[in-house]
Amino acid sequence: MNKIATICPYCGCGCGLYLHVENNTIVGVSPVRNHLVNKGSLCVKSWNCFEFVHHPDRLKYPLIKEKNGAFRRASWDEALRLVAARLLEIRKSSGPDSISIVSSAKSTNEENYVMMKFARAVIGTNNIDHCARLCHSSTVGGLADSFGSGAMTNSINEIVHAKLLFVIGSNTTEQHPMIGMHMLDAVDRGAVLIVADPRKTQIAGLAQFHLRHRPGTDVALLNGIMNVIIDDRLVDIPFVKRRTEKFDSFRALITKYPPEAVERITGVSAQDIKKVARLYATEKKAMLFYSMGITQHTTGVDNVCACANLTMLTGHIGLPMTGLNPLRGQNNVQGACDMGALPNVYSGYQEIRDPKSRKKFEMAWKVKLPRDPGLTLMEMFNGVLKGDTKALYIMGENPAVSNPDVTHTVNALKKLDFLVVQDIFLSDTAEYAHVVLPAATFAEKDGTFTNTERRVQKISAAIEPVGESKPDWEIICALSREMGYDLNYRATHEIMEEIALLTPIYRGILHHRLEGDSGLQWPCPSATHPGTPFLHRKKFAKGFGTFMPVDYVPPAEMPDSEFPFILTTGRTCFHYHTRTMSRRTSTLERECPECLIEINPSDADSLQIKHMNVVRVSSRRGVLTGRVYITENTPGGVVFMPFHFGEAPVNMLTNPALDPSAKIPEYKVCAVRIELIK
């Protein structure tokens, strides 16, 4: 029996593991035991990670719809030819920019750096975007403003050595296990544990202080927890004297933010704020740790903002166990947007509106490229329905249950002249296209993955593609020789190169360094350069760290008389995005396999709703049914649901409302109706 090494395709924690093969079929897993992430352990996902690669439901040869509106099954020829006309039909009729591609956080950084040449180079258009734009784009934004670095600025293996650990946010235990784990055992060393949340999540309950604020009312908590530190001179006034700017008028603003204030915003109570925030404040060795829950709202680059503000307050970052430290919900999503697959930048982050990086792509890739950004995934779908985007190719994502107000999202899928969809399943989204191309999961290609703290591992071919499936990177070469551009590789590693030519952040990072260890984490510029395991260690990667004054603003939508309940929505354990790897595979299945909806006991008692009753829960946008889940861990007035199921799809009801700079959808608080279906 053959042992792979090979990265997990699940969070993006990115833990090593071997996938055990015999007779070209994946048998079983094992933890890789050095590992610096996952230290020999691996989380329920992990353990069952191979179970989809070998499912009936893969796609196994592409599929061209017929007018009658069924699949049929075409060879890679035919179904290659017609793409490249109805992509150079479609691009000679109405231009490049109605023409959008989706890249993709679970295909590897040189699969998303080939697409994010080819949308670019062969459409002309920069209309390319992906899921970071739901789920991290207000980070990417917020700490570009506040640092001039939109990543976790520390590295996993610090955490069991950190004194203090703030967790606004991530339900971090449940959505990014290996990460828990090391949480946990700082705890165990007698590490201060304080989570914000307004559920009581797993990982809460394991806290010394679980500071349980209304959904949306981040900035106002954070605020708080400054004035306090201000009040009490806590202060680290010789580093914002030497490496902050704007100080000044921050601290105008933070004086009005007394805890007592904060409470009424809150319901966090001022005493408990103090609390925390002297801890923060006096303990040097504290890490403060995010997830969606400070990014998806119309508020989210603002909520990142103020937590990159009070880690400059106090001085904790630019050191061993500090920092602000994102963590990324996807396998890919760091290593995604480090590719360039945004609608604003190319690989490394380089400004497509700067003249010197944009003539750097042209001499590189012999082509004129387009100087003005793009269309981000919302507003793609926007230009659908307003008669300016004629055609979509999605690589890997499922938009019809991930985007926010997905009846929105259906219509536009509907309306579309040319829908490509290239995936491992035929998805909720693939329903809707006109040709669907079948993809190579991550144990049947090469290439690397970029985890949540920047860290670049290199994954393996285990297995042949199944059926007649390809990686995505030799897809999209053979259709860009179709449509009469030679992006032409011969292997995974002659990308890798060629991002590290381009990339300066990537320089040092080829595939033979990689090799039987735990990857190199960016910026690493030289080939002999061992990487970096923390950020902004002398100075800021903009020079000085900006603090950025932001006012409390409550979310776009509230509760009221007609719609009385906060709707937010999440993740569970057993479930990844929007389920179509993990409701095939059979243990995660069957520990989770419905959507349940989670309310207080007391509202329940109000409503005369018993425990598994089914309800329907409406909002302003659209009605779903499901069964209750009743449980304290929900605070009264809110409804949690989990977004993974196309069966109950909770992004019906989550309302499309913007961040106006990161264009990310509030996702975590809209207002909703609930109703007993007798």
Second form
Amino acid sequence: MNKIATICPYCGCGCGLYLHVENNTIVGVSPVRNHLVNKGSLCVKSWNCFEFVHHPDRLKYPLIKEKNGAFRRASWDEALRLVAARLLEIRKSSGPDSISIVSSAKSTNEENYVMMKFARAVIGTNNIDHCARLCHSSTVGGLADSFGSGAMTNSINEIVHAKLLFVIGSNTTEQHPMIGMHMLDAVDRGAVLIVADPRKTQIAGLAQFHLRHRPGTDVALLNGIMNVIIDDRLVDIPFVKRRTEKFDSFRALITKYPPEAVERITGVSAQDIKKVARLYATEKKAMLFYSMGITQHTTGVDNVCACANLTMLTGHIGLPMTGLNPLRGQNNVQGACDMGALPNVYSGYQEIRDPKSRKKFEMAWKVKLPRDPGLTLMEMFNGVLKGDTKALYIMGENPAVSNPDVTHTVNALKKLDFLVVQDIFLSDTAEYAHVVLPAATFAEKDGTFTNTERRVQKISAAIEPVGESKPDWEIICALSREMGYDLNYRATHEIMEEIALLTPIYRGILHHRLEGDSGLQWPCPSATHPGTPFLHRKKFAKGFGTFMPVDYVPPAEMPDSEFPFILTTGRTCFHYHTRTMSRRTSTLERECPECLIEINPSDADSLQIKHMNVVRVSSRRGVLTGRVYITENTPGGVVFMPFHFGEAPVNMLTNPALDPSAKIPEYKVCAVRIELIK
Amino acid sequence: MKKNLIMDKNYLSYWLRQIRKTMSLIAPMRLKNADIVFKQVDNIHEIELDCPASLPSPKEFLLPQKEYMFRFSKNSVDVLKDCTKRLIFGVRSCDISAIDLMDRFFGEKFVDEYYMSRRENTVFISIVCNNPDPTCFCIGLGTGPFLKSNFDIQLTDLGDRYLVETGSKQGADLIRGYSHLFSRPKKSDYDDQYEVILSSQSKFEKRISLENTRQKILNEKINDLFWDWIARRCFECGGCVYACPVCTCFNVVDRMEQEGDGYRFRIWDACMFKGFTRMAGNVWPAEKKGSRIKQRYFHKLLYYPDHFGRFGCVGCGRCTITCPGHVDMATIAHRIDVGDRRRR
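Having seen the form predicted on its own, I'd like the form predicted in complex with the partner chain now, please.
Every component of the complex follows; first up is the chain already shown.
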């Protein structure tokens, strides 16, 4: 038996684990003990992360859809030739911007870089985006405005030394379990834990203060806290004076949010707001964490800016054990953003509008590059229905379950002239594809993942690719050669070299520096630089930190007499996103085989619903049925549903209303009606 | 059968190299990141004996996390029993004690052939442990740091030589034909072994009495609130069960590849999961996390002694290492024992 050290393919924690290999088959997994993140522990998904690799459903060869709608097996040659010919044809007839690319937060940095290069240099479009649009685009946008860099500012290892942890909109122990572990360690050492979440999650149960604000009232809550801090003269005046700008207009706005008024909006008592404000402001080592509860709103950017304002107001940034820490969802969503799989930036957040960076990439890639930012994820699907987008290339994503208002997305997928899906399984999205290309999983390829704390870590192939599947980067390179652009790399470390050359924040990150170690945290500007554990030391990335005055705006859709409940969505600890991997893992699927609709006992009583009854949930966009799980953990007037299940696609109900600047949809709040099916 | 010999340390690599010609050699190895894992040995000089406990335990060689059982088609079955000959070298006493329990479990009444096939082809060389980790507590259980019986071969490090104790026929087979490597022990060798054991016993930081804990559970009613309070910190990762060298639970899964063709495998399961005891009609007999934790500890501390006369815990400390919420055997047993059942 051999043991190959690699990184878990599930969440953004980036835990180290060993894959146990016997006869080219993975037979087990175990945690890396000397890993900075997981320290010998793993969550249930990680402990079972190998089973889907050998599942019989794996795509083992390319598929082409026949006229009768059935897939047939094809050779790589035939499939790639068909994809190349169709993409070239559509580019010729409708222009490069009629093609859009969806990259993947599950794929490695190298693959995202190659995909980004393929979109821009080979197709000639900036229409490239990925699922970060649906989780943390508001972080990337909001923190770029406030600080100049949209990433977790501090490190996971600092958590245990912190004295106060303020967690807002994150179910940390279930969704980032190993970060939750560090938080528990800090609490054991006497740290104060404050959790703001409408639901009573596990971590909320361990908190000294649990603020149960109404869904979508985060800005009001944070503004109320800052109002108390300003009133009580707890502002870090030297920090605000030396390092920030636009404080005065911000202060004027905050006076509108006395705690008593905030209590009426949020439902959190003024007393608690005052206590929490005083605790957070007076404790030097105070870390602020947030996740989807902040970002997935039409006011996502506002929420993020409010968090940023709070850290600047108290000077809790630019030092160890402080900072603003967005917890990224996917194993490599940070990396996919870093690699420029976004419509407006190249790798390392170099603006495509900036002629200097464009010129640099044009010289390196020896091709003229498009000048205008491309379409975001939701705009791509809207573009299909408008007739502007003709072809879509989707790598390792499943928008037919994950997009809001999926009926709309499925209509778009059906309408496309040409859809290529590159995945490890025949996902719900792949069913609509014209060509399906089989990709290799994390266990079958080399490369790097970047975790939520900007730590770039090496993954290593444990087994040969299953069937005829290939790593994503090899597929893209072969396709681009078919299309007449010679994307040619012999191995992933060659791609990393090119990334380092063109990306200042990754300049010192090379594969040989990552072997047998816990990786490097960007920015890493030179080959001898040890990496950066915390950002914005002495100076913000953009110079001065900017106070962005943000007003409370209610969610786009509020309950009314027709749809009296707020539906909020999220995940469970046993499944991952659209379940393509976790449903093919026996233990995980057994634990959580169906979508359960969580509802408060008082609401269940008034609707005369009993535990495990089947109900119909409807919104203005769709209807679905499911069983009810009655629990105190969900507040009154709110129902919670996980979005994992294609069988009960909660995103048929969700509101596709977007944040005006980040274009993130409002997954966390929409209005629904519940009826018992008799 | 029991035979004691002395071997010069310099001969160890020669001896192992010879044995490796007839079977697969597995031993603790230090990886680049300083982790200790049991894996196939490429270079005998890289074997680490002076090291912390491995994670996971060597249980994975007898009951792998995922084990293919058979392939089937419409009219045939192909049984996939593992018959690889293995020598697992450098195992700790606690792990050997755990394997003894697993032998009893899998060999009692219904004989598990998959386990037995691996077990009969595996021979262990254990080592008297002279560097217990801060998490170890085998000393209170009699499962370590050295064994009096139930081993194949036990080595004691006496500085420049090993005291080699043979305790089984498989062990004796490993020695046969290599008499030129061994000499007869002198009285001073036994004195030295005694010193090693004393020194080891003095190094234990944790003193946990599972017997006291058992008595407390039997004689004082432990309120369910205690278990619920413990459960607040449980992440439901299953790590305590997966890492435990004594736990044997598995689930059986069939996967169809094509019409009529497929395979069956078993995979580690855990009583800490709600679905482990799920019944038809969405009924979970142990729906609360606290009741599952209680069941697990009752099994290890009450039902195991009733059935096997020994605790279902060998004090290896792996649950202490792997539990993200720090609600492991040592912590829980200690809390029950000293009566610290306060809510914090």
